[in-house]
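Quick heads-up: it's one chain on its own, the form predicted on its own, in structure tokens.
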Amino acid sequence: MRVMTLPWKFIVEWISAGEGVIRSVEKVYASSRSEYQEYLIAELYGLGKSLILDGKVQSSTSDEYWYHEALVHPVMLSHPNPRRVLVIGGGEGATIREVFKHCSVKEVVMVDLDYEVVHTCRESLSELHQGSFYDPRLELIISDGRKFVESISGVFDVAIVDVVDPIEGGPATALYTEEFYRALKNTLAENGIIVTQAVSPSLHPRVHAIIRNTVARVFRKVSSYITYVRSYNGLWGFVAGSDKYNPAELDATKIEQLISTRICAELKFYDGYTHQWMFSIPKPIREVLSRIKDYATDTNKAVLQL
């Protein structure tokens, strides 16, 4: 979906074919089209400075930490000693920012397809990355995430997939299939853990369920969980997978203990009480998860379409 910049400085973000959100643009910092996607960095009324890709808000200074802390910390704290971490996507740098808050981390490899977007975010969105691109523990690789994970094995303790939604014709659909998750598992050291963003389970519950089912074909322990992100117009979903660890099995007391001993910086959103809420899936979503049996492969990626 293209960004629509109207004469009176609004953009329209389409949620579905018949539903959209109109957002007032207060100021534009960068706007162009890369080889892969259209991007806009702008001040949006009520959301603050924001990254918009192909017409969809990805991160806003007002609430991005609700998403990035939820994405990163449950799986990082589930692993007993995460030293090497792989991040696929995360071009604005906020995901690696949260990973670097863990005292145990020695190396982070970030793989992103779009150099132009990463470079623009590094220059124009310091509010989000907060210098994380310059951390000496980071190795930034501009490459196709799928090709990268298929080329490496047995290296990482944690893998985090922070890519755009599986939109038809978009750059990320191949990063939601069984074949991709099997390749991603192969990048892990023994008893590693992964997490992927998994669209909105309230706006697109069928697709969320398919992502969960696909991860479950590869890992023995799988859990869906949620957060709320105003910028995303409601609940947002994640799926974690591992053969040994399950963040859903950690209670609030344990999370508080782990945060106090293993995280070296302030958290604005995530704590033990919040963790319990994130893994308390509402009944309508649980019903969809139990009913939908489809999963995605390289040959039937169309089932993922929003």
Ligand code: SAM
Second form
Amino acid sequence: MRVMTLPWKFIVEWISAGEGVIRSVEKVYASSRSEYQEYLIAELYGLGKSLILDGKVQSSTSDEYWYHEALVHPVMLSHPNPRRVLVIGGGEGATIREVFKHCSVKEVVMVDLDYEVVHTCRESLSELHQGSFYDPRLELIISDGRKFVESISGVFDVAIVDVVDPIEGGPATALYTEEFYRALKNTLAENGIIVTQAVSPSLHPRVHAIIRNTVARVFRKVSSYITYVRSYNGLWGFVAGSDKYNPAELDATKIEQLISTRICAELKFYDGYTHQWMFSIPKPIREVLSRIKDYATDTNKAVLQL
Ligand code: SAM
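Show the form predicted together with ligand SAM, please, the one above being the form predicted on its own.
Full complex below, order starting with the chain above.
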């Protein structure tokens, strides 16, 4: 991937092989290179305070809830009683923030590769984690997510994968393969459910379809769904998988009822009506999903062309 950084006045984010978005940097809070990735916490014009990893915006205060609520709540509400939850990645702490809104949750294990990024977010991005790193129900483990899931079995009701996109040479490409999803399934208690962020289905439809097909090799019920995130330059995709539960089968009325009985904090994005919209996939994306049959393995990974 090409990361072009002009001395903190602008960043250029490459969103496909031939397109980039130029963003004006208003203020820098932290910037360095960890063992795994280049990171920047900065105020970006139009987006607000943001985390940028390897030149790619990960979260911005202006619209991060469009992403984090979409990632977390459909699968959490599909499971009847999620008590133990695994979060892989999610270094800025906003994914665990949403998980803790569910009254049933007793224990959250968050596994992120990068101590330096997590530590810097904990110190400099309280707008995003809102204190979730200090919740006594959290166990934070600094480790590679792939290694962690291969070392544990039969524990979690819900597993949420919130790692960086699969890019050539990036730290998370081994977390989008069939072998990974089999190991992830093995971490689940009976009838657990997983969700993974699944890149932009408008910018990278083929990779989104491959993630959906790969999850479908491991779980009987799989659904692809979308949200819109301005900070990610358009539509964003997710894939949920389980042998028993499917958020796509829940209607707006059921979602409203589940929110009112099971979520003990305010939501800014997700409700029954929004759920229906997220699971109504536009025709061109449905067409790609029905046409592409490929899936990813450790020896044949799918990566974004940037
Ligand atoms: N929603 C974001 C996106 O796609 O733009 C992802 C946000 S979150 C900040 C990404 C996190 O994944 C980072 O904190 C990074 O350290 C973590 N990560 C990358 N590779 C990983 C791996 N192999 N195991 C665990 N965490 C990983």
